[in-house]
Amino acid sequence: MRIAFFSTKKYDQDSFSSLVKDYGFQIDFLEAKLDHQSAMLAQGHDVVCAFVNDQIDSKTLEILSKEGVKLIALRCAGYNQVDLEKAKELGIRIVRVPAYSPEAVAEHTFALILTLSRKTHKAYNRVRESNFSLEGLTGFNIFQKTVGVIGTGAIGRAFCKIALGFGCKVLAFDVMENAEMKKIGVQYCSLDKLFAHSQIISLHCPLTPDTHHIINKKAMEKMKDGTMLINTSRGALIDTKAVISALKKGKVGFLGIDVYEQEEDLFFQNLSEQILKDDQISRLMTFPNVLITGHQAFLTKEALHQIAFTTLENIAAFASDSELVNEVKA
């Protein structure tokens, strides 16, 4: 079983090499993105192995056929980056990892949170420059708040956990509400008052037609003025112009983020010695209340052990024909 391994990074090649010889797979690690015009590097390979930000669009999949691949093995839980109708008709089954870590994210979630309200991010820079005052670095406590989360999958759970911890009032939305989360204090109610009451908002739901822009200019105006804004699930959950937009009105108060709708020609690469075209992201760059990190949410030693692991049972199972546990249907 061959696997064409697309848009590698040196953590990605350590910690599938540490594993695969159990499985007697051979994988060709490759640091080109996956798209129409990377796609032939997948000749003479059974499966490829994808990544969240590759284009697997319409054109990059009829190309995977004609070489032959016949699965392609998602090292992430996201899937709209993949045209499903078009794997069906063309006959390439798709299958993901559904959950890695969610404490990963759940956790680098409360970083954003704790970074942007207490502005370490800002005492650091000053103490290595030997300025050890303390003006412009007043906080606000955690505890007590309302904190709004919106969807309660694995992630969402484990950062209610967090929250409750932390002293905070829990108010969730999701289509499916959970038993569990019910038993453990957070309450369910509608997106339009998690929006009017919530004081921190957390977005951990996956990205489809109805959750596409969740936040636009409508929601952000039914907001608290000042309300803190978190982002580590998928870039366009959140309209970028309209939340740039509420930054200059200091309806959002503060906004953390993981991801970002333009993402694919920015993170995962180094840019430092590049002038960013994208005016939006650097615009948003500009303002002292907003935190950007590159998609790192996930990466942790765990849950890079736990990515390879369950990409590679799922490689297994397909090549030994086995029920795909974690197969993603049209």
Ligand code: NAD
The other form holds:
Amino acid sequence: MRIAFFSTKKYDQDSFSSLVKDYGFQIDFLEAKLDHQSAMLAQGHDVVCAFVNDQIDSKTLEILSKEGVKLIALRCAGYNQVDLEKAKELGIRIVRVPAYSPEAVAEHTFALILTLSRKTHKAYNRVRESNFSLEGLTGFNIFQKTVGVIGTGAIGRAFCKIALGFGCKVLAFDVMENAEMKKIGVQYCSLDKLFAHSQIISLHCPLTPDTHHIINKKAMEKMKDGTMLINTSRGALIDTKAVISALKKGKVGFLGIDVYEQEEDLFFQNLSEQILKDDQISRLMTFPNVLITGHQAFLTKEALHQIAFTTLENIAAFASDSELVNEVKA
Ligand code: NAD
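Please show me the structure of the same protein in the form predicted together with this ligand, now that we have looked at it in the form predicted alone.
The next block holds the full complex; its first chain is the one shown before.
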């Protein structure tokens, strides 16, 4: 198997290189992001390995198909970046890593919550300048707050357990309720009730046509004033324009995001020497109560190892014509 590995970062190369010798595959690590312009780089490869912001639309898939690619191994959980209907039509199979370390993402979600609630990002900068004043650093307890969780899949469940450990009341909304969560004290309710009663809302559902802009103007109007909104799932779950307006009005009191609606042209790159052309993220960065991380919730040693292992196992199953347990179908 020859694998064209797109959007390579050093941490990917390290985690895959240490495992691939056990499989006998050849990986060609490419820095290019996968889209219709770079797809021809997959020439001569059986498999493409891609990540969250690669654009696997119909144009890209047609080129990959012409170049002989038969399998796209996503090294991530989400697959909203793939035109699944087109892949099916072309006979290209898609596999993913459904759960590599839900705790990695759930813990980062809590890192955003605690940073915003205790203003440790501001304290860190102050103390480095010998400013030990506590003015403006008053936070709030997480204990006994009502936390609303949208999506109780692998990550949502890990998040609920942490929230319960903090002594929160946990409300949840999911299209499929989970018995284990109910047993440990999570209360499922309607989305409207979750919006109305939660002080902290965390998004853990996938991006689908149903969930696109699930947090829009109307949804935010139903929330308590000053609600903390956290998104470590996919950027387009939140209508960015509407959230900026809600932040200005104080409806949203804190926003913590690891994902952003237009992140494709920004994240995973060092743009510190460039002028940002995205006015919405620039506006978000001016709010003192907004914390943005650049899609790093997955980035732990444990998760990277598991991503590499599951991706290589998915490719090995394809190579031996075995069942693809992690296949994504249209
Ligand atoms: P999962 O498939 O285990 O769980 C998703 C849950 O969302 C399921 O319980 C499903 O029933 C529910 N759901 C589907 N449609 C819904 C809807 N309309 N309303 C409410 N709930 C709905 O997925 P997961 O592993 O928990 O991952 C969740 C998301 O987190 C992924 O889709 C991905 O976008 C994102 N993610 C982000 C990072 C990161 O680094 N920031 C890393 C991994 C995953």
